[in-house]
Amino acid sequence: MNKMSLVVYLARAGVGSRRACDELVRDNRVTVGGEIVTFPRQETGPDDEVAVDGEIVVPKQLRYVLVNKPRGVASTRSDPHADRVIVDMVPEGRTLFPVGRLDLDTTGLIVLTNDGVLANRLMHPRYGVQKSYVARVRGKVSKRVLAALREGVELEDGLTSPAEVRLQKQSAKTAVLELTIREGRKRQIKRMLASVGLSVEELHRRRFGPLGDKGLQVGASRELSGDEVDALRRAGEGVRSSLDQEVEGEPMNLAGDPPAGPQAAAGDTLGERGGL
């Protein structure tokens, strides 16, 4: 292991983002050799002894990797009942693990890490990490049922929190929802929506904090690049990410569409804790 920065090695021994670690080390938090370090980006190497709040700690090969899974693929890392895992979708995807869930029939995002500290703090309910959804419903949408899910429903488990709703389409039979909440329930999505009278025929996860899925095809990975993984820990943290900041791609076709023109992706279908 090269030297690098104090910041650099703790957020790489999993004890935070960059930020959260600059901050242990000017509260005199972070001890190298057993001396207080006060500069955050001190050389340090692997020889040296690093140690927050008394513990010692030591960077590992981190790894990250967005997964946009397909139908059918069970998001933990052992299933009986399917016919594929999703962490034999990636290269050595074994060390792996999943944070959060999807159902088998629900396509979407998720983060494939061997970071459990960050896995945790993204799948603890109360950091608030927002999740976007995309949802074709049987049904009418109708005035008073988006008022219902920004407001709040009731579900067996309790009130959800206010969720953001938008009616993207809405045709003879079906409509299609745009759903954010920052809630990781069982099945939340689809018994929201279930107790307002709709039936979900299709659901994607388009978003994950400050990760979306532009670019990568249902059943596609890549492995994530530092200045992401730092903006999930900030998320994990509470923190503000950078979803503001980016541009939004033109809305993913689902199964049931035609092609919005020649060049339409082929791969472009409907695809937490609990699972959605």
Contents of the next structure:
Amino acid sequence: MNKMSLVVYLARAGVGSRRACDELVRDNRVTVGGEIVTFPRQETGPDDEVAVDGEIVVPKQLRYVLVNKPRGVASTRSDPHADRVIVDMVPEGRTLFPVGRLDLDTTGLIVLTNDGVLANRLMHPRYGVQKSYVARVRGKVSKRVLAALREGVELEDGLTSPAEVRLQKQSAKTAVLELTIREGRKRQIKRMLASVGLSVEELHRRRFGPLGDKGLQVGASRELSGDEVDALRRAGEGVRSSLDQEVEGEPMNLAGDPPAGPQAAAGDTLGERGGL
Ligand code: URA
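Given the form predicted alone above, produce the structure of the same protein in the form predicted in complex with uracil.
Next comes the full complex, and the chain you just saw is listed first.
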């Protein structure tokens, strides 16, 4: 555990939001090494004994795991309709929460964490984390369709924001597209493609913000490095103000939409081929 300010230490121990912890300190209810501390930003580390109203509190270890989800695994903490849930793909994963959702039949990257503040920032619409998907679709993709997807298409929940769209491959019956979006609406890619007459055969998320799937096979997971967590944090800096009340390290309202969509037909996945 690195040194941190006293309020962050308290918040990570689950005492309350940073603001609430700030008040506790100013109300003389917090001691470090038995001495009352009134400066909320005092540097605090693993060797300090911190107590609130005489009760010792210890911050929890924050974890950040990147998973390359296979088909058929639900990206939720529990799902009676799925054989397996994503938190069971990593050791002691039941203490973690998925950042966002992928459909049951979608493969690709999902971050699991117990850092609720960062998770909420990454999912906040104002933050607009970039997500790149590779989709294998049935049919021919015309220039007009590409232009429509780039500009934005009308869905039942409104016009989509401009997207980056590249046609990677066109063969007789199928095409492979790469789409990068900043929104995160339910089944957005499939609905965008359906709106221009394309049905998705396979969908893989190859990038989530600064993280890519290179070197991480579908079905594999790994802990993120400190630099990667910093990169995720930097990406979440824009939405600080409205989320200041949240409890550091405490997952909050991470539940998204229920998993949707039937399982795709068996076969190779885009991710297993390196995201095409
Ligand atoms: N868009 C979809 O349609 N499905 C996903 O799983 C993710 C994005």
